[in-house]
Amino acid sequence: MSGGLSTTGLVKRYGTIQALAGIDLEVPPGSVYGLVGPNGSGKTTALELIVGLRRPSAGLIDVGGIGERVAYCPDAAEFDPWLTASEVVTLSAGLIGRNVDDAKVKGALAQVGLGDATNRKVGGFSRGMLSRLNLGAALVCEPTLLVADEPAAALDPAGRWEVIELLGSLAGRTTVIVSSHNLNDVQRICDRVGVLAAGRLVYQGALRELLERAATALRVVVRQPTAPVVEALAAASWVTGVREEQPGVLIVEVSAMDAAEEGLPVVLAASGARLVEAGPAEGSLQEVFFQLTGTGPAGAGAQEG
């Protein structure tokens, strides 16, 4: 499918400020992409330069040819009080020249949970349902590329779940581009992260491949009996603690992934273990953000830029 996204050399400057340091992003067709970073890091004017809304000081953006098919959510929508859900929903579409009936428009509200409030004017919205009608917004023109800057930040918990898992849900029929302070959203939805620092992208590429190399521990899946495989395990002298996290599922913490690797199959062979399966046992992505941006919990609140 066509929708992919690429960035080559992406430079943005403020005056004397260099927000965008030379940026290379590749989003595959398809894909939920998770743009993160601390506070300043670059992710809002890297989102804006792709969708148009400013102009890049240097460097090259392709959209793999899609055109108008392109919607932005910012993180703060606004929109005129007096118009309806409905009305919106409308306009967003004509505004890139694209005609939509009323079954179109009510689909596109009830996706985002807004279907009862289709007649309703939007002056008396909340910030949830104002980011509800944002997304609804885009994903009536149907896009080939989805770009969404905080979508879920003003919803409640129950909300935020519905609009991450709708996003996750676009996989492989939309490519979508988030930005999100909420780690765990972005570690649940998305198969490729983009990691800014100070304008700078000091990772990209696939999650998984992300958090396994960052694991310090090994996830081990025993049969019963399993307290000869615990003992074993920790008097190696490259284990650092075991604990059984469910019956038969050993979380290992290790001090060198080298020599666990090359150690757990004696230890096991010399247990008498049966083994059901073994590898890294996956991190968080906010243990792996702090690592990579050189920041701490004391600003894991304030990622946002």
Second form
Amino acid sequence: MSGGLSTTGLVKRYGTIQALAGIDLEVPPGSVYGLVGPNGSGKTTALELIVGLRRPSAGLIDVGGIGERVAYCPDAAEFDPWLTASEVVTLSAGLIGRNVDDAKVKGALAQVGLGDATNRKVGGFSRGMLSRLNLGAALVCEPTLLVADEPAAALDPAGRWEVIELLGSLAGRTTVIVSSHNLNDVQRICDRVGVLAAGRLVYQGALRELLERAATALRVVVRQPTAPVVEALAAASWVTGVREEQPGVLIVEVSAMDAAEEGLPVVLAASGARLVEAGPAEGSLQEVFFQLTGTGPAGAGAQEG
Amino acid sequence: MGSWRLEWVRMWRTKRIVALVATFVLLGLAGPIALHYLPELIKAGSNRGVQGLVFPNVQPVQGIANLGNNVSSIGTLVVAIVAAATLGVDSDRSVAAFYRSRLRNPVALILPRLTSSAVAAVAALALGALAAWYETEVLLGSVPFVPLVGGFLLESLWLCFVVAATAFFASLLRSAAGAAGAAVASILALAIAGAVPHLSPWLPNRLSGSLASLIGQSAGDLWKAVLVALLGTLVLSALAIRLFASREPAA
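Please could you give me the other form, the form predicted in complex with the partner chain, since above is the form predicted alone?
And the full complex, kicking off with our chain again.
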């Protein structure tokens, strides 16, 4: 796989409304790229431009070496109701000129949890089943670029988990661009994110960097007693504050995430702490998302990034 | 499964082929049966006091002519509705995304739908004509074969023109109902335009009803309408494909 996907100054206008105001996406090959943003920020428009369903008002899209086979999973997927699930999958491959045998079709359906619904007409499918079929119809094409718009929106928590894991498992073999409102999903599988707000790309980069920007606090769970651990942490140079949120649950405010990641194991070991869990304080990605997009309950102001 | 097989499956599973065939076969059977039994029905239903009711002799060609007249109205309407439903590619945004994201070539997206609609209409007409011919032979007598085939071919060309016109309107309007309505309105407009003497020979709707009229006239009289129908079918189909290609999903 060579070259990734990039857009340069991508603009899309609908009459007088500017849906995208010149975005420059950089999607490395084999990566799982999360496109996030509030409703109306231009995510679906960007994805539809990438897969060729729309033409840009200005700018360029270069799908380079990964554009050989592009599969698109729109949100709120629908299919002709008189087709069976296996016919949809066969048709999906057939329309791009690929002949697939029964085993491959059944395999694709089993992969998305529809192994028992192979011969059922899709007219009777629930929204969740249609979402799974949407993904199965894309996977059977063995795409080099998979573009999925809110792929897990209609699924229950277990289904959401499965589908998001499945998308994550494609990393390395397939370049995946996934849009989602659910930041936990993005955090789980994406290595790179783009944050859209009002048609502008307000952040693009590694998820880790975004989390670092967000994570000014760590959540550390240790076994009792916690007093020696709190004392040791408070003495560390990179710690700006420690509080025990619940018994055994410490919120550690840090000055620099790099220093915290290096120093935390040392401090915990030195204080004899029995570590249960450690990670960024919950909701941190959401907070930075609110900051970047100027949304959220607090109505925080937008920051260009 | 490719796009051509898909359209075959669509015709069967949506029962559109059944609607077409049933319409044309019923129209084909109804004419000769009505002509044959109508005098008896009227006599049976009339008051006893009515005397001396004289019915003109029924000519066998009238059995076929009846189908031709009905194809001009009911048949054309059913063909336009079926074609609009098949060619309403963008009437459902999500279904359209499935097809459009895979079929980048607009010809591959539209041509199978256009062809299947036209073939289904012509096949239904053929079965209707066959039914009318059989029933006429049995009940009314023999009809000349060559004008019958000629009339069928010209009527087929008219139906192909109707399908192409519907495709053109489907490429302008996302709604299938809107496309069917616009196609029917344009056919009515052609009928009104037919009142202009100098325009009339060139109008493709002159071919509508050829099954009825050809038995009494030469196909040579219709060459202008044939030419316009042929060109119109090709141009409207090409325009439809071009317009479908340039259309984006609803914002």
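Positions refer to the first chain, counted from 1. If you superpose the two forms and keep the largest set of C-alpha atoms that fall within 1.5 Å, you have the rigid core. Keep in mind the model is a prediction, meaning the values are calculated, not measured.
Can a Cα shift of no less than 2 Å be assigned to residue 255 between the two forms, given superposition on the rigid core? The answer is yes; the displacement is at least 2 Å.
Would you tell me if residue 47 moves between the two forms by 2 Å or more at its C-alpha, with the rigid core held superposed? No; residue 47 is a residue whose C-alpha shifts by less than 2 Å between the two forms when the cores are overlaid.
Do you see a C-alpha shift of 2 Å or more at residue 242 between the two forms, with the core held fixed? No: residue 242 shifts by under 2 Å between the two forms.
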